[in-house]
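This document opens with one chain alone, in C-alpha cells, the form predicted alone.
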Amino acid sequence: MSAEASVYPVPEFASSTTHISSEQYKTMYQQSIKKPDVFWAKQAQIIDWVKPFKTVKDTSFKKEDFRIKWFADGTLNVCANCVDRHLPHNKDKIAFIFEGNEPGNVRHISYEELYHHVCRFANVLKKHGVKKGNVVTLYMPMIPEAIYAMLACARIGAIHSVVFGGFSASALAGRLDDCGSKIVITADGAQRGPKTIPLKETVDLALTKTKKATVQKVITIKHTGAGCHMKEDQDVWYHEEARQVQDECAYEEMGAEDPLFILYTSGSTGTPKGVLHTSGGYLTYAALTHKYVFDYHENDIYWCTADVGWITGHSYVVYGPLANGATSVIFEGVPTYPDAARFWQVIDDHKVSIFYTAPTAIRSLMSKGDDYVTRTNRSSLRVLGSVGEPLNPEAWHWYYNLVGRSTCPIVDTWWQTETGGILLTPLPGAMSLKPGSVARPFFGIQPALLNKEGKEIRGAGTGSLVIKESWPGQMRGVYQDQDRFFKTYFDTFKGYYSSEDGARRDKEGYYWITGRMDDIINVSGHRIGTAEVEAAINNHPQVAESAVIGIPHPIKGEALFAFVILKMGADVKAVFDADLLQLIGRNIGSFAKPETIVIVPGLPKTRSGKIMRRILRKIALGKTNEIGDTSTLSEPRIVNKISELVLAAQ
C-alpha cells in the first residue's frame, strides 16, 4: 500500500478540543500569506515586548538587497518572557520535572525556583566579566543547570553557544575558536545509561587544542561526583561561586534583532556553520509553533526528549515551552536504560500528555518488541510528535497504534537548525494524517518544489524543497561569515531559501521529505530518495533499521547499496525468503531495488542518532583508509565490523 492510500481522518474528539480546526487553519494560513504584516503583528503578541515594534517585516532574498529583519524596532528580553512574566500568577507552577538517569531521581522546579536559579547563574557570569554581546559556550549534560545557564545568558544579553556533550575535544576546540568564547560552562561528568562521560576532562583537552585562546574561565557544575583537575586562575566550581552572589538580577533590554544564540551544524564542506538566531522573531516563532503544533493547553505535561545541544532542545525544551508557561519533563538518560520500557514508564509516572521524540528512538524501541510498551498504561497521552528525519510508515503505525493506542494524532514535523522552528507539520484537529508525510506548511511558510533548472513544479511532483518568503524564526546568518550564509542558502536558487532537502508533494498538497538532495540517487534516470527506499525496507516485519546510499554503477550511473539491521532473533535467510527486494518493488518500483544488501549489527551514528552516510559510502566503495576520525560516533568500533561484512559480501 502506498503512503497516500493510508489516511487517518481527524477524530471528532480531537477537532472539538484543539486550538485550530480545519477551517481555522485555512483562514489563518491565507491571511499569513496574503497579509503577513497584519498576521505577524497579531501573533507576536504571544510574547511581551518592552518597547512595542512598529515595523513587522523587512526582508529580501535578493543578493543586491539581502536582508532578514523582524520586529526590528521593538525591544524585549527573552529570559523575562520565559520566566519573569509567569511569576505574578503562576510562580508555584512546575516549570520542569527533571527525570535523572537513574529511575527515581526526580526533581520538580517551580517557575519561582527557576527565576532564582537563573538570576544566581546570571550573577556568576557577570562576576566573571560576561557582558552583553559576549559568547559563552556550554558543554553540558541534560540537567536543569544547562537550562539555567542558557537563560542566564539571555537575561544579561550574552550569546550562548551550546555544544552537545558527545562531541570530541577537537570538535569543541574548533567551535570555541570560531565563536571566540570567553567562558565555558561544563559539568564534572554526564550520565548516559550505565556510562559516565568525563565532560570536564574533554574541556581541558579541548583548551589545549584551541588556536585563539579566548577562554578565560571554566565554570564546572558538580553533578556525578567525578574527580576533576581544577587549574588555578582558570577553573571554578559553580556551587562555590553561587554562594557568593544574590538570587536577583535585573534583565537587559534587548533589540529584537540582537543575537540570542549560535548553534553549530554540519556543513557540506565539513566545516561546521555557526547558525545565528536573534531574539524577537525567534521567540515569537518558537512560542507560536509550540502552542499550535502540539496543541499545548494550560494543564498539559509536555515532554520533548531532545538534548539542549541541538536546535530541538533550544526551541522545544527551553524557549517555546517556557514562553508558553508550560510544565515540561527533561530527561538525562537514554530510552533503553535500565530497559526499553523507560520512556513509557516516565510517561506514566508524570502523566505526560504531549510526547515529542525522534524516529531513531522510535525504531530502536520498536525493535525491542511490543512487551516493553504494553506493560505500561500511557493513557495520559494526547499528542505524539516526531522530529529529526522522515518517520517511515511502519514506525508511524507502531507509534500510532501501540504507543498512542490509536487515539493520539502524530505531528510528524520537518524543520532545521536554520529555520528555528517547525515549517511543515500536521496540526492536531485540523488535518487528516498520512503516515510518513509531514503534511502542510505552518502559518507564514510558503514551500515550493523546484526542478533541476530552478523552475517551480506545480501540483504533484518531486524536487528541491525551497521556501519563498522569510518567517520570524529564520536564522539571521552564519556567525561572522555572511558570505557563506548567502552562498549556502540563497545562491543555488535565486530568490528562495534552499533547504537542501528534497520533497515529494501529492495532489492534495501533502509533503513527504525524500532526504537530503545529496541523498537523491539517480538510477537509470530515476531520481530515488534514499529515505523512501529505507522506509520500504523498514516495512519488513523483521527489519529494525536500514541505511541506503548511492554508489557509482557502470551501466545505471548509480546503484543503491543497503545496510540492514534485523530485529533481535530474526533469521537472515528468512528475511530474503520473505522477498525483501519484492517488498521494495511493491512499495516504490523495481528500479528502486538495491544492487547490494548487507546485514549489519549496527550503523555508524553520531551520539545524537544521525546516521553518517558519508562513512557508509567510503565502506561500500572500499575506501576505508579515507574514513578519517570516528571518535564522535556513539560506537566507533562498528565501522570495522561493517567493513568486514561488506568485504565478505563482495
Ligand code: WTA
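Residue numbers count along the first chain shown, from 1. Computed from a predicted model, the values in this text were never measured in an experiment. Think of the rigid core as the biggest set of C-alphas that the two forms share within 1.5 Å after superposition. Compared with the form predicted in complex with this ligand:
After superposition on the rigid core, displacement of the C-alpha of residue 623 between these two forms amounts to 2 Å or more. A movement of the C-alpha atom of residue 279 falling short of 2 angstroms is seen between these two forms when the two forms are aligned on their rigid core. Core-superposed comparison between these two forms: CA of residue 601 displaced by 2 Å or more.
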Second form
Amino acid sequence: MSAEASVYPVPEFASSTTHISSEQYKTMYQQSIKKPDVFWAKQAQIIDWVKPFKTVKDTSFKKEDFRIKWFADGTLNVCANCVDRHLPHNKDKIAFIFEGNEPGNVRHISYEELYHHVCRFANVLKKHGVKKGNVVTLYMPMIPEAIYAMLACARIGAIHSVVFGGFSASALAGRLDDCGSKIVITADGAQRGPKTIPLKETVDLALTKTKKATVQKVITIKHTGAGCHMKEDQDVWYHEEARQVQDECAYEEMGAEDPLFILYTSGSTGTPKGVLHTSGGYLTYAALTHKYVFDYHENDIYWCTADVGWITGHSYVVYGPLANGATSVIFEGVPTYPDAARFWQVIDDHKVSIFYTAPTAIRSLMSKGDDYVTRTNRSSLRVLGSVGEPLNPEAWHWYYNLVGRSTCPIVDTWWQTETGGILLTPLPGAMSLKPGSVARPFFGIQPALLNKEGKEIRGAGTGSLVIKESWPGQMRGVYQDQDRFFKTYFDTFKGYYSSEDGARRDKEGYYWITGRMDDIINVSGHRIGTAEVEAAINNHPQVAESAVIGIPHPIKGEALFAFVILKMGADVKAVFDADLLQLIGRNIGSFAKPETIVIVPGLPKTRSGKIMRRILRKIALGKTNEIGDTSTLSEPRIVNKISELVLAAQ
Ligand code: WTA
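Please supply the coordinates for the form predicted in complex with this ligand, as a counterpart to the form predicted alone shown previously.
Full complex below, order starting with the chain above.
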C-alpha cells in the first residue's frame, strides 16, 4: 500500500467543535499570505502589549537589505503575558500539574502560586546583580523551578540559555563561554527513572573547563536531597536565597525585538550555534500555533512531554500554553518507569485531553507490547501530537488506533529550533490526515521545494525545503555571530530561509519530510552534528581521523555509526570502543554515543579529500552492490576493505 493510499478524513465530531474548519483554514491562510500585515496585526492581539505596535512586518531575506523585525515599535513583557494577565479571572486555575519521577509525587500549581514563585525567583536573580540583557544559564531537571527560573529571566529582561541536563560538563562549558553567562541555575540532581543524575557536580566540573571564567554565581535548587559541595562566594542554595526576598516583583517593559532566550543547537559545521529568539513575534507565534494546532480550549488538560532543554519545551511546555492560560502536565520522569504504561497512566490520572510527544517514545512504547496501553482507559484524549522526526506510518497507526482509540486526530508537526514554532502540520478539524505526512503550512508560512539548481518545483515533487517569507516566530540571529546567521540559513538559496531538510509534496499539496540534507543526524529526536562526534573521537590520542554517519534504527529513528582510523603504529587492541564511547559521553553527552564503531585503515575520499559519506552509508547497511562507480575515489580499493571489516564487526 503506498503511503498516499491511506487518508483519514476530518471526523465529524472534530470539525463541528474545532477553532478552525477546512473553509476557515483556506480563507485565513490566503489572507495570511496576501495581507500579512493585516493578518498578523489582528492575530498578535492573542497577547497583551504594553505599548501597541504600529509597524507589523519589516523583513527581507535578501543580502542587500537583510532584516527580520516584527512588531518592532511595540512593547510587552513575556512573563506578564504568561502569568500576570491570567490573575484577574483565573488566579485559581491550575497552571501546572507536576508529575514527579515517582508515581504519586504530584503537585498542583495555580496561576497565582506561579506568579509568586516567579516573582521570588526574579528577586533572587536581581539580588545577585542580574540585569536586563544579561545571560543566565539553566542546567536543570524537568521540575517546576526550571519554569519559574525561565519566566523570572523573562520578567526582568534577562536572556535565558537552557542547556539540556543530558549534556556533559565540556558541552556545558562551551555554551557558558560562548554566551558569557554570569549566573548558572541548577539543581542538586535530576531523577530519570531509576537513575539519579548529579547535575550540580557536572556544573562544578564544567566550571573547571571554561576558558573565560565569566560565571560568578551558581544557584542550586534542592531537589533530590543529594549533598553538594558548596564553594564559598560562588555557590548558594535557592531556598535560602528565596527566604530573603519578596514574592512581588514588577516586570520590565521590553521591546518586541529584545532578546528572550538563546538555545544552542547543532549545526553541520563548527560549534553549536546560539539560536536567538526575541519577545513579541516569538510569543505571538508560540501562542497562536499552540491554540490552533492543538485546537486548545479553556478546559483542556494539555501535556507536552518535551524537556525544557529543547525548543519544544520552550515553545510548547512554557510559552505557548502559558500565554493561552492553559493547564499543563509537566513530567520529570521517563516513559518506561516504573513500567511502559506510565504515559497512559498519567493521562488517565490527570484526564489529559491533548498529548504531544516524540516518535522515538511512541516507537519504544510500541515495542513493549499493547497490554501496557490497553490496561489504561485514555478516554479523556482528544488530540494527539508528534514532533522531532518523521512519524513512520506503522507508528502512526499504532498511535492512532491504540493510544487514541481511533478517535483523536494526530498532528504531526514539522518545525525546528530556528523556526520558534510549528510551520507544517495538520489542523485538527480542518484537514484530513495522511499517516507519515506533516500536511500543510500553518498561517503565514510559505514553503517551497527547490531543485538542485535552486529553482522552485511546482506541483508534486521532491527537493530542498525552504521558506519564502518571514514569520513572527523565526530566530533573529546566532548569538554574537550575525554573519554566521546569514551564511547558515540564507546564503545557500538566495532569498529563502533554508531548513536543510528535504521534503516531498504530493499532488494535493501535502508535505512529507524526507530527512536532513546536511550532516546532522537525528537520534531519538536529538540533533547531533557528525562534526561534533568526529571531533570528540579525534580527541583520542591514538585516533588519526574518523567519519560518523547515520543509519536507520527501528526505535531511535537514526543511529550513529563511526568509522575510525588509528594513527600509524597505534595498537588496535589498545583503542577500545569503551574509551571512545566514554570520550564522546564526556565531550557531548551519552545520547551522542555511536551504536557501532569500526576501526578501518582508510576512508573513501574524493581526489580533493572529501569523505564520501554516501558510500560509507551503503557499506554500513551492507548494500555494497549499490555503491556504483568508485573510480573517482583517490583509493577505490578501500571500499572493499572497509566492507569486510564492517561485516566482521556485525
Ligand atoms: C526534524 C525540533 C520529520 C527535522 C522541533 C528538523 C522532523 C529537525 C519533524 C529540527 C517532523 C522535526 N517530521 N522531521 N514532524 N519535526 N523534524 O531543532 O529534520 O530539535 O530539521 O527542533 O528535526 O530539530 P530541532
